[in-house]
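As a starting point, one isolated chain is supplied in C-alpha cells, in the form predicted on its own.
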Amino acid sequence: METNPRANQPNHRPLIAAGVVIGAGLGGFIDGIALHQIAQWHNMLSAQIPVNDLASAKTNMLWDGLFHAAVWVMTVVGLAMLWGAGSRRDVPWSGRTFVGGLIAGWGLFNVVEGLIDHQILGLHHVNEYSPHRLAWDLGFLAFGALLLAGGWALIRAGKRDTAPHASVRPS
C-alpha cells in the first residue's frame, strides 16, 4: 500500500486562497470608496461617458454600484472559503500567510483592474481628470506590483508556520 507523503505536512493553499480572494474584493472596496466616491478621480465608465450630465453621471452610478456589486460577492466567496480553511485539520492557522494572502490579493485585484480597465479596454483612468492620467495608472500597477511582493513574502514567510488552530489542537 502506497502512502501519501505529504498526508501529514501542512497545507497553506486553502488559507492563501481565501486570503486573495478576501484581499481583492477588498481592494475592490478601497478602489471603489477612495476613487470613485471620496476622491471623485473616475466612475467606472467616466472615459468611456465622461460625467458632464445627470444622465452620464446616472449611468456612472449604474456602473459603479455593479462594480461594488462585484467585490462585495468576491469577498462573500473569500469569507466562505475562509470558513472552510478553518474547519481542515491540515491547515495551519498562521496570521503571516492569511495577510500576506489578503496583501497580494490587493495587489493582484490592482494589476489586473488596471490592466484590463485601465489600459486595455480604457473605461477610466486612476485620476481620469488629470493631464498626467498614464503617470497615475502606471503608479497605480506599481502599487499593485509592490502589494503583490510584500504579499507573497509574507506568504512565503507563513510557510514555516505550522501550528494548527485552537479548534483542532489537542487538549
Given for the second form:
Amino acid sequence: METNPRANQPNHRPLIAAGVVIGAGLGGFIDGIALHQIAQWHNMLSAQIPVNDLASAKTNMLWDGLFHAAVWVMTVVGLAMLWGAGSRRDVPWSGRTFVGGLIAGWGLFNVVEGLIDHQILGLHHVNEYSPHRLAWDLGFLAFGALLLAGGWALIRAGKRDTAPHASVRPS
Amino acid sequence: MKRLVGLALVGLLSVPAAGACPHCRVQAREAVYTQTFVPNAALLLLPLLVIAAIGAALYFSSPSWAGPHGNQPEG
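I've shown you the form predicted on its own. Could you give me the structure of the form predicted in complex with its partner chain?
The complete assembly is shown below, putting the previous chain first.
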C-alpha cells in the first residue's frame, strides 16, 4: 500500500495565511488611524469628494468608518485562521513564519490598496494636499513592496522551524 | 479641583462637537446610503476583497513539495 508522502510534510501555509490576513487588517488600521485621522492627509473618497465643508467631511468620515469596519472584520477572520492553524499537527508553530506573514500582509495591503484605490480608481491619494501627490503614491507602493520583500525573507527563514504548537505535540 | 476643571473642559469642548451641523450629518447619510450603496461599497472594499481571496487561497492550498530545508522528499 502506497503512503502519501505529503501527509507528513510540515505545512507552513495556514500560519502564513493567518499572518498575512491579520497583517493586512492591521496595515489598514495604520493607514486609517495615522493617515486618515491623525495626519489627515486623505480620506476614503477625498479625491472624488474633496473635504472642503462639514458635509463633505462627514461623507468621507462615513466611508472611513465603513473601511475601518471592514479591516476590523479582516483582523477577526485572521485571528480565527490563526486559532485554526494553532490546533493543527502539521503546522509548525514558528514566530518567524507568523511575523513574516504579518509584515508581508501589511505590504500586501499597501500594494493592493495603492494600486486599486490610488492608481486605478483614483478614490484618494496618499497626501492629497501635497503638490507631489504621485511621488507620495509611488513611495507608498515602494514601502509596500519593501515590506513584502522583508516579510517574504522572514517566511523563508521560518521554513527551518518545524516544531508544532505545544498543545498539539504528541505526548 | 483638578477633576472639576477636567469635567468643565470636557463639557466645554463637547458642546461645539455635539451641536455641529446636524443637517450636515443628515446630508452625509443621504449622500452615502443611496441605491448605489452596495456597488459603491463593493468597489471601495475591492482591495480588501482581493487580499481576503489571496489569504483564503493560501490557507486552503496544499503544502509545497519542498521540505523544511528546501529538500525534495525522497522516493
